[in-house]
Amino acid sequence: MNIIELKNVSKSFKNEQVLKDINLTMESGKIYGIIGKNGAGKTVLFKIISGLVRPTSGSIVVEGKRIGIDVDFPESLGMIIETPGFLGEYNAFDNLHYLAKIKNIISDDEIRKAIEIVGLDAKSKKKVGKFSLGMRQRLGIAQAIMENPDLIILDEPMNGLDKNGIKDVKRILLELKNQGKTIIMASHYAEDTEICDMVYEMDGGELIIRDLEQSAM
């Protein structure tokens, strides 16, 4: 089953074309990777799929509903796009508890479980302002998964993590895939996408399928 369908999606800001005629289909229960340098268009693509930015042309369908026409945003989406924004004076649980109030569909125990899944201490009183970049990344992933969404979009989820942290995140993403989740992740580095079922390369706003066998060499 296709969870995402993009048809002829382009996006321009003033005189700059950031995305160029993107056609993309993604199936449920798979991990997709998009690699590319800064400015290649990855984050803009993620924002368009998430409904945060409207395309200049083209259509976006997520779980059978047209974004911007049938719904403003995908109904079952968890995401971290760019640097996760948290309240530095609050601890991990209080930050996620505050964000969970927006939809008010999960319990405190579910929040704690998400924090523990990513390897943080749900009982810790340490303020997020004192977190390392890697800890903030882990908390961002916890935010993305805490409401048990069908679609998870992660912009540079390995950023700031050491080797063990990267290994942990890959394990978490594979477990989410086994639960039937669809995951889209971006990275600067091909090695981060070794767990992906399909990898695309974005360059100058254009998207091409990357040869996984060549990437592994």
Given for the second form:
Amino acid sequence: MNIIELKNVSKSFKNEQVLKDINLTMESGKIYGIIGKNGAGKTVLFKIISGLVRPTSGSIVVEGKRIGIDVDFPESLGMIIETPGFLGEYNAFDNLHYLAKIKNIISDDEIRKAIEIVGLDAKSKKKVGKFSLGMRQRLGIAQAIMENPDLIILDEPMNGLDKNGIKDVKRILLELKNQGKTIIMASHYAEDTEICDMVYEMDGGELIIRDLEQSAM
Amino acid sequence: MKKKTIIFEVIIIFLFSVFMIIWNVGCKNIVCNIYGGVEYNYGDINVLAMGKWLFVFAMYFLITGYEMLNNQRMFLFEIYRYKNYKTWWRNYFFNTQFSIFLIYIFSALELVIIEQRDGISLMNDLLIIVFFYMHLQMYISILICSGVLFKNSICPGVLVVFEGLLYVFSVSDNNLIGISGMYIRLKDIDNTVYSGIGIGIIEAVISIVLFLAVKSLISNEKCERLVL
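Show the same protein again, this time as the form predicted together with its partner chain rather than the form predicted on its own.
Below is the entire complex, every chain and molecule, led by the chain shown above.
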């Protein structure tokens, strides 16, 4: 079943075209990787799929609903875009609790479970302001998965992580895939996408399918 | 609402109140001196009193700005959890207004309570803080709306200048728009309560209109600048 369909999506800022006629279909229960340099258009593509940015032309359908027409945001979404900006004076649990109150569909125990899954201590009183970039990244992933969404968008989830951290994140993503979740992740590096079922490369706002064997190299 | 942020802001307001008490040492009615407005000065501008009046507004604008900045830090994590942009806007607007209201009430009532020891009329003090708040909440609405709609948030400074101009235009006569929020000047008019409440209701209506206007305008196109 297709979870995401992008048809002829383009985006321009003033005179600069950052996405050029993107056509993309993604099936549920798979991991998709998008690699590309800084400024290739990965983050803008993610923001368009999640309803945060409106395309200049084209249409986006997520789980059968047109983004910006039927719904403003995909209904079952978890995402981390750019460097996670949490409230520095709060600990990990309080930050996630604050976000979880918006939808109010999960319990405190489920929040703690999400924190533990990413390898952080849910009972720790350490303020997020004192977290390393890697710890913030882990917490960002925890906030993305805590409400058990069907679609998970991760913009450079391996950013700031050490070898063990990257290994942990890959394991978590594979577990989520086995639960039927669809994951789209972006990275600068091809080696981060070895767990992906399909890898695309973005360059100058254009999207091309990349050979999986080529990606693994 | 972020509990720790509120505690931090209450501490700031407490320190601000202590500063204002010290600044107003020797005056009969501190609440009136801080929140009551600028007294009629026979057609002349009272620069010091005007500065004090604008300083109080600037303080609350600063706290509102801090609140808005905190909200922006979490924006990318928060926004997609709402059903749509309109729901986010409603929560954002009312949460910010409510949190400023709480801070205001804490800071003003603290002074009212202190003053009761000196036998100052409680009713007068309450009217002063109600009239001031009605004026303040309109400015807070303008700040919140401009923060979402416009890229360069020069609004707090513009509002302080605007409030200063309102005073300047009402130096020689008690026109209701110029003296809105100023109990000292409103009491010079017959039926103070009716005049004050009347202008307060107009300001509340302005807030409601602003809220509804932004609600109808808000979309991912308008919010795009918050995420880029």
